[in-house]
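Take a look at this single chain, the form predicted alone, given in structure tokens.
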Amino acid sequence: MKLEVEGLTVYFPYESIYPEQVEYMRELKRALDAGGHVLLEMPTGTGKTAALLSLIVSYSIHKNFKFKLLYCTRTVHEMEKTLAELRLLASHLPTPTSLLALGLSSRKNLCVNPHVLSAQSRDSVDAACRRLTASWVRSLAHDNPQVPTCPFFESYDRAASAGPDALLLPPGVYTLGDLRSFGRSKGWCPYFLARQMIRYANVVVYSYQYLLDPKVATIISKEMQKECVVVFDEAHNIDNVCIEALSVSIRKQTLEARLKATDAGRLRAEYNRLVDGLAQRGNLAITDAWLGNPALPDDILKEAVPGNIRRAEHFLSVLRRLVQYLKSRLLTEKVETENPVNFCAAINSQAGIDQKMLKFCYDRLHSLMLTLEITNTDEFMHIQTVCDFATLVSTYARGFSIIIEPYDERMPTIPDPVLQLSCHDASLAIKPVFDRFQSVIITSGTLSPIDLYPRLLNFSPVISRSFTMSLTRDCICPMVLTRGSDQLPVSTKFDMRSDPGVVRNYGRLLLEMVAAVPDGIVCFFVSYSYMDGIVNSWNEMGILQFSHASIENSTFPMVMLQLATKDVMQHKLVFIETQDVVETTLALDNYRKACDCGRGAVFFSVARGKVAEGIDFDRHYGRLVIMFGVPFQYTLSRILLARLQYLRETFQIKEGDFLTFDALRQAAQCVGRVIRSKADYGMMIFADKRYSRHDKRSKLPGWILSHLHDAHLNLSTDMALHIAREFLRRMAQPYDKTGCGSKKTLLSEEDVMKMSEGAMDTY
């Protein structure tokens, strides 16, 4: 359909449209007019990206494409999913409009060398691009042909040589498997290809890092023009994205490398270029870059390396001390933290490198690396960690802190020693973003309370809004269950978890909505620990008892936990998230089986995990999703406690109104997973007696509490149990689903057309 907002023509692929997906694209367009930056919480399954991709492209070409959409997305999954929306919404432009869009990706999501994908890690996959593609591999090939070289980069090569205009796409919207497929149809690299594609692309679709993480951004997205609009969706953790990209840690493995300088012609070469303050060997070629500079643009020092290091031996000299140092520094018995001035003195003073050096160990080590024409680059992981420290720890002053635990608090009897330079400030990391582009947009389907993000990111929104879900029944159904059927209060608190009444309340809550719930239901726990210590007990009180030889003959051991009691497995089976990618994918596709077959399932994941960041439950494989406790971060966690600090002192944001917003957002996140679409349904039992008080509640995005009746508050297990089978026996009967009247919520072109110009009050 073909709508009017505020004057611009808009391209919507569907037949019929959300009336908050029309406020939400005239928000966005006033954002665009305005060219600042916007905050927007829309609810899940309201057609969020279909709305957002709409707008920036129409308004695209309204302004006859003189901008670039950058759309930042967190997974791969995020990204397949975008880009095949955007495929939906190209075939309903105009026909003369030549849209070119792309994802882009790591080598091992877009290699086509079998070689190569051999290999089993990101880091490995790189190494072993790189020692098929640098400069002077493919130097001495041309000398000997038996030196191995990758045939689809040379191919590519061949082509550019002809000029760029010969390594042009056809216009249309490419995922990764397309890339892939064009890729071995042409024999080019498709990852050099989609490097060499972004900066002619309309839209392009990659991971937050390429942005907010130094290292990569200054590689890939360092062409990007100012009038790029940038979109970071399901953008409820992009502070804790910015923190991780600045922050480094260093164990006792990390100090075990090695690194060595034999060729002495080279190395006399490379020391009269620093000496002439050149750091480099001219314009690198694309497959000679590494990762770049771990600090931000704008504090890399743009001047020559230091005399004291300019000689190879000299800084390896350095770089042997400075492991030394730290070595003696993981020695520690007790927990030290240190701000950055401090730890630089104390550097200084016992190891003799001044801050200057340490800020350009980088910078040097990339160099040396180039001139010993090194290829191994995950071999030497280790060294490039200690030089990014370095870097860091010299560069920043505010907004970090060094903080050395000698074991890990939750097992105090297992030495464990880390130095972590951690950064507490998310504004650092993403400020260039900010400074950079005209429009950035952080929108997600949980940013409640939205006031906290623009304290946390340090930036002024010209528009800021949490939108509604409009709906022509009440398909969700959130309850918050305060106590067993025993009386007895239900609560994840320290001082409560453990009790046997807690655990059996729990158990007791399971079972019976096992029995009463069809098809699918999530269960999301606090942490790892405390879901391997709940399950254990309910197995110890015979509610859960596995059985181990149904474990020993599974095609997929420790993936599928069919528990065998007569209450659990009389209904459904069970799957459990582990740390291990392999088995909870295992995990998942079993359990989506079980559901497709009628058997039912319930699946145990856990908040934060990835599952509760980026696994959709929807329709059958969701009807429940149980919210054992509040997910709060580990109060005792040193790191926590510095960012803490540094919150209070510099934004005024208190601990505790921190910690809530944090274990809240997470919530949402997590029962979220349930209602993908309007036409979903599905229930959500906040299992914990903290969210009846008011402080917590009042957290949770408003799009759940506009549902929360206050005669689902306060509830006891047998009460829920009866509200979920009212709510499931509602649902099943028929409904309309495009609404009458006032409250429309399947809009058509003409109720748009009435809606604009004030003819129809939809709320």
Given for the second form:
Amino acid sequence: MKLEVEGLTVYFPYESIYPEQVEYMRELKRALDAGGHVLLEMPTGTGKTAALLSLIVSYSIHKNFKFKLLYCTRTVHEMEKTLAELRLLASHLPTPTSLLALGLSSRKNLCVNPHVLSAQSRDSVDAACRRLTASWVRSLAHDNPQVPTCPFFESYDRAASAGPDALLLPPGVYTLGDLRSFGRSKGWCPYFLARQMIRYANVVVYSYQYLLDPKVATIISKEMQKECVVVFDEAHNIDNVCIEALSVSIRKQTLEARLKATDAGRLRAEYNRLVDGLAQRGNLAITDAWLGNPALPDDILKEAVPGNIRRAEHFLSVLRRLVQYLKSRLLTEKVETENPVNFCAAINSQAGIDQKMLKFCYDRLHSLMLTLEITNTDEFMHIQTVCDFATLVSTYARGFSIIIEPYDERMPTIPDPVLQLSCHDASLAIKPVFDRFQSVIITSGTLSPIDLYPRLLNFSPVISRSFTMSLTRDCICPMVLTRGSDQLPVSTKFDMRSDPGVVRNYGRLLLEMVAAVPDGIVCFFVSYSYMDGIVNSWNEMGILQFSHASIENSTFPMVMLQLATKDVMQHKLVFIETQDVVETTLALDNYRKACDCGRGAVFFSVARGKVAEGIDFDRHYGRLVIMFGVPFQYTLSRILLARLQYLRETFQIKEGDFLTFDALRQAAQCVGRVIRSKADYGMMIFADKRYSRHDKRSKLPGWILSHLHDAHLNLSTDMALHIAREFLRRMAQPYDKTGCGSKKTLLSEEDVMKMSEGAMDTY
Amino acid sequence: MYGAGVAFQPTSSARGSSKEKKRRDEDEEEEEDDNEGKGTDAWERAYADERSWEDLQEDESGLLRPIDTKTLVHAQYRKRLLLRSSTGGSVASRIQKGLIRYLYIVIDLSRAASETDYRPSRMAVVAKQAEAFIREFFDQNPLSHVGLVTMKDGLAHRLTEIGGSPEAQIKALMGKLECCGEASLQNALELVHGYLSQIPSYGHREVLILSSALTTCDPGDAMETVQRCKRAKIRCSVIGLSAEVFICKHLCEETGGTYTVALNESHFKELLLEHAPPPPAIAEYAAANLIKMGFPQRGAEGVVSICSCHKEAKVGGGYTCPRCKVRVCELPTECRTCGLTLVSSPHLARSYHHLFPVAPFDEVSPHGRPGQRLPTTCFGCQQSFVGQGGAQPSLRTSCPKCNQFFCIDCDIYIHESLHNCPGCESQRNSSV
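Can you return the structure of this protein in the form predicted in complex with the partner chain rather than the form predicted alone?
What follows is the entire complex, opening with the chain shown before.
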């Protein structure tokens, strides 16, 4: 359908549209007109992506494709979903439009060369590719046909040099799979083709890292012009992504592995007498340009490499001294926290390396490796880490701290020294993005409280708004459970979590719910260790009862717990998320199967885990999600403490506020997994007495809060059960999807017309 | 006790009315409270839901009287009627319906059936309503057959063979009411599939599952069984008692049945009775079949003969098979000796109306359109539409074909029992 949004014709790929999508588009349009940054929260399942894409693409058609859309997603899966949506949209555009949209991912996802693909990890695929496509390898192969090269790259290169680049890829929407099959059919390398084509594409869908991680961003996104519109989808964790992009941690293994690598490098350095180590930058072939400089300020990039590390052997000795120094720091017995300025000063005095040399470590290593024609870059991971560290630590005086921990806090007996350079300021990594591009759109299902994000990321949005979902029926049912069936409070507060009463009440809750809720239930726990503990004790109590059935029968709590574990299995199968990805995937598969075939299943998972972030439990895969406790971060962690301190000093954000915000956004993220569309329904139980307090509750996103009735705020297990039963019965009734009268939730083209006319009248 | 209230009535009428007004206000306030965020605790709501006090109402004299449920019933009836005619296709284009149905009712007697959210227990409610359903079913589908299957302990068990007598089925059901173990949808479907694949091709195969359990404990892949049922053209319908289960929904969608979940006992009854009228025939069955049937004569009084169903001598009554002259006690049935289907003509006639339903009547506003004079009496019962003493005129409806007006009671009678419109019929007579 076509609709008018404030004078702009928007092509929308569906026959009908939700009212909040129209609203969303309107805000977006205003923001694009104003040319500023936007923060928009809209619940999942309301067609955020569709609204976003159709508005921006329509807008760019309106402007004759003067700007690109850079769409950043977190996972490859989301990338594919977005591209599929885009393809649908493209088929609804007016015919003469030539839209080119493509996804860009790592070599691992795009490569079609079977030899390269046989490598396991991402880094080794990269290295294998370089081994075949680096410019010196190719020039060698030119003289000596025995040297293996990549046939796909060769034919791509021939095609690229033959004609104008823009004609390589006909207009259309290309997912990663399409690119691969296109590459196979033409015999061209899809990765380099995609890299080349993003220059001409109207829409590019790629991962956050391509914009946020400075190492990658400089290569990939350098050429994007200022008029680009950047979208960060599912961006509720964007501050953490920013911080991770600039944090480095060095372990003992890192340093040791590094030494060997340097030795090898030095041998080859001597071997190659030609090496004089001057700047190699400039006219490098596209394949050689790998990780860019992590230093952000332009003045450093323009500065010349200082003279005392220009020679390779000098540089190597500097590196060796640095490693020696870091090693000596790692020998410490107690936890140390230092700021970068002091750290640099200490290096200067003890290892004799001044700040300027440190700054250029990364560049220098880069050019050295190019000179040495090293293609197996994966073996040089560690040395790169150290150089990253050196450059970062010397570049930033603020917003970072260095923390040296001799052992893991939770296992003090095992020495595992680690030196962490942790970034506290999320705005550092995202600042260049905000500065460079005209409009940056940050959007997600959960961005509450919405006023905190501008402070964390240090920007001023022209529009920040939270939308609610228009529903024909109350299809979500959040509840706050504060008491067990014995009316005692439940909580995962530190002093209460191991209390057998709390454990029992949680067990009882689960048991009641598995009997009353059909198909899938998802349980989120605050941490792996807590999950292990509580599942163990549920299980243990059950086993106790099992073996001593006759003796212990009289003790009340035992009977309860026996019910908890034995009966859970009677109603549903139990699956548990582990830290092993393969195991978890298997568990998820079986969980889905159990839900499909009617056996029913419970999935135990961890907030902040992989499952909580990326897996949907929509429809019957998740009729209920129970959040056991408030998922606070591990508050004794040094990094967190340092970050909290920094936030308080720099942005005046109170520790408590930030912690609660972070915990609640995780909780909202967890429970949001069950609703992925409007036709869906699901219940959410927040099982902790702390959720009923206003300061916690008010930080939940609006679309949850609006369904959280006062009567559901302080429930005990039996009351929750009653509500759950009622809710499930109500939801199983047939309903009218479009809604009726004033509560229309599905608008056709005429409805939208009428609405905009109505809006005109009121003005 | 209430008699005293009448004695005081003349003096207190004024006071009474003001009191009533106040009461009404209070009621409204109460309702507002309830609407506002359901401010009551869950345990309170359990009582509030039943609202037993609202069934009582005071009349002018202060006497308690049950609330006027008539209008409510009428509204519900109209809704149902319209729904049925809209889902069953428009009346004008007559659709084929399967009149000869072979229905297995699967009753879930797993552990979940002992839960007490229905009073006294789910199992008891299911049994009670199933009994009513079986009677209603045979009343509406005299040519059809019913069998009972139970699910318990992870197994499915055939309680009764498929047959045409309601009494035998009900008796068997009532004798077997105890629940334990798991329910197994797959086992039940496999069992029913085995039995239903033997029935003659003109019969419509149906399964109605009354499911209490929310899980099914299956030996294999239930999805395959669903596909087998689909291939065997068995129409599976499920009525759940507590919540929507994916596999049941999938089953119903695949096999063309309906899936509903009951809110409470009365809703359950309603849902169950929706299965009594025959469903539209599956397209593949649309080919017409000729079926051989016998119309036995009723035995003369005082004749002694040996009955084939009970194997004993009986005096008088009974029917004689036209082909092999054997005596049977009840119709419809299949002859024990020659296997002929034995029916009586009223049976056929009763089934017949499903094919030619009376069109739903249009509602007419009590005051009519301006310039149109409405008859003041119902065409059916000749009673005046205008209530005694100038009360609010009652709702009336008109037949879209003959444009006669009927009162709502006659409307119900015509649609539910008579299945003929008196207006249309009399017109036809006069024209002949």
